[in-house]
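We begin with a single chain expressed as structure tokens, specifically the form predicted alone.
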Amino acid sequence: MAIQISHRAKAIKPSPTLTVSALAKQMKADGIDVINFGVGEPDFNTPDYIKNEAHKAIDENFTRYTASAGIIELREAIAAKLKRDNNLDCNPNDILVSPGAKASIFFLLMTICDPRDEVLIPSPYWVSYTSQVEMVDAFPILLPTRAASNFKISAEQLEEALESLSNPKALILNSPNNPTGSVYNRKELEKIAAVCIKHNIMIISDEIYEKLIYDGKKHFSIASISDEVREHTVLINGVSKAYAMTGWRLGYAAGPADIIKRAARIQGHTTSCVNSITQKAAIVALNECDGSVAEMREEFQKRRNFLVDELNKIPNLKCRLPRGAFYAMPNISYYIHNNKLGIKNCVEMCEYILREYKVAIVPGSAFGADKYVRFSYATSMENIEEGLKRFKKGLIDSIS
């Protein structure tokens, strides 16, 4: 008899993201012509002198187990970063160090949550939001958005969604945002700070794409609003997305000492702490710095203008400029609607694309946007040119 597995297991879906990359992956492995826009991390090298301070520590054997929450040293330099960029008072007992921001929110929403609670999540939002609050057995609230509001929930509309509610725990924020690069400003950030003090509940700013904010625009973290806000805010960052380290896996969590305490609990019974090597590196990354970081951010700013620049020609579709992140999310409803295939959502349209034009997009029904199809500009110029092309001959010949 075969075991039986859990309804937890079998209600949670693959990761779209992971799954367009994965299938371009192979189809290039196959020898393929794929572009491939499904990518959500830098096409840059982790810079040399962060890789440089990895091969150190392994010629230095530091090479074993590090307390749960991260070495010290780390812990340190994030709070120094977090004083340095965001104004924000923290010491080591505060920040947890985890295998990549996404597992920081894993266990913020394991010690925080209980069956039933309600986790409260701007859409369209990044893919693993809602797939983790249910994992911790808590109930996501979709808070859906228009393009001609940039994607950005109001404090008025956060203010009605609690009112309705019985067990509001937290609002997920993301910003700047994955998927549709939307970048929330002080004033927009201290009313919705306002209605979760007004009702008690956690704010937990996801900030990984922080470093990537474009036409000359700085960062606002919500936790640096005042002292009694950062009490109810779990901030996440990690090196990832600024420092173009994703295979390292390393994020982080700062706030409140007693909720970060009892974080690293879970973590130490999970995975125990990030490995030590990228650890090392990671303070480096965080201390230093060698220009990098902005050459990436002005290469995407570039990319991103002609990106959606050529999207907005293409008959019949529209585009916002993202303002932050490397995503743009164009409007491809039109062509949905329109069409002479038979396709009948943003899934079938690319598959279509994929399938007889090579380009690989992610559909918006995967953040909550059936309207849309999401681009990731972490891609060379020269694929954004070509997939772009293959794109709009896909679309003008699904109509003609």
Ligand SMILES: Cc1ncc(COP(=O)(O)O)c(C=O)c1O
Contents of the next structure:
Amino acid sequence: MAIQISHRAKAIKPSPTLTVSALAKQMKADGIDVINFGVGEPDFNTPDYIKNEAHKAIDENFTRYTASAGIIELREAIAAKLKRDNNLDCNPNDILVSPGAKASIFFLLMTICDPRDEVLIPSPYWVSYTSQVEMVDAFPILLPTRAASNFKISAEQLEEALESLSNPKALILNSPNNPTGSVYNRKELEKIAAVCIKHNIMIISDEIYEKLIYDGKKHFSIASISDEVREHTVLINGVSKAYAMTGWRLGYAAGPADIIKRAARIQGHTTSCVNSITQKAAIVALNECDGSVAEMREEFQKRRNFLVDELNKIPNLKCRLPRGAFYAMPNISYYIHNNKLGIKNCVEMCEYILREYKVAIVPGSAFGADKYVRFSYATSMENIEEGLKRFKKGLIDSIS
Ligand SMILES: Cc1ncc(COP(=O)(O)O)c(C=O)c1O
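Would you mind giving the form predicted in complex with the ligand, to go alongside the form predicted alone above?
Let's see the whole complex now, leading with the same chain.
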């Protein structure tokens, strides 16, 4: 007889973004010419000054387990970065270095959530938030947003939602946002923070796309509003997106020392520590700068402008200009409702576009946005041009 799978494992669905990406990669490996807009990682190489440090770490045999929360020099480098970029005073005890921001968020949820606690998540949302909340037996509570409000929640909406909940524990705020590209400004964050403090809930501020904000705008961290807000906030960040280091696996959480200490214990019993070589490389990524982050940002901005302009030229399709991250999310509801192929939703539309036109995009339903699809522009301009041509033809053909 087969061993029973746990309720927890049964409830977890595969990550749709990874599924689309894997399918597109497989098609490519099979010799099919697929344009992949599904990826959630920069297409640039990790800069040389970072890679060189990893070579050095190996040559110097820096290859053993480290302190579970991360080597002290790295936590000092993160504290210095948080001061420099975010005006936050932290010391190494306030910082946990994890194998990716994803792991930081999970260990944090393990640390603060009891079964049946409620975690508020603005929707559209990054796919792993809801799954991770479910994995710790808490309830994800979605806060719907609208394109007209730039997919941002308001303090009033948060207040109203909190009043109807019995065990609210935390709000997960992600700015710049995946998938919408929205960026909250200081005023909006101040109002949201005030509500969180009033209701004594934790703010989990996922700032992984901090360095990818366009049009000359700068990131503002909610944790920097005041000491009181800082005590209610765990800031999440990492090196994956800013330094093109997704495969190296390093993220971090910065917040109240007691919470961080307990999260580090959980990490210690699960993954031990982050790869020692990656930790050394991350120190130079954070401390030094060869201009590559600015170059990548500039290139992403160029691609964003082109992609969004071209998407908006497609009849009956609307796409807001994303302010950060590297995703664009056009509304395709006209084509869902008017196609002649029996396509009923965005998943079927994405399947059709992939099958017939060899373009991989992620259905918005993966993020709680049924009328949308998500394009990642972390791919070359050449791919964007060709992929858009095919996507447009696919949509037009579907209604012809
Ligand atoms: C919003 C958001 N947070 C966190 C992560 C995870 O980053 P990491 O590679 O550091 O685990 C991602 C990756 O796609 C993301 O989009």
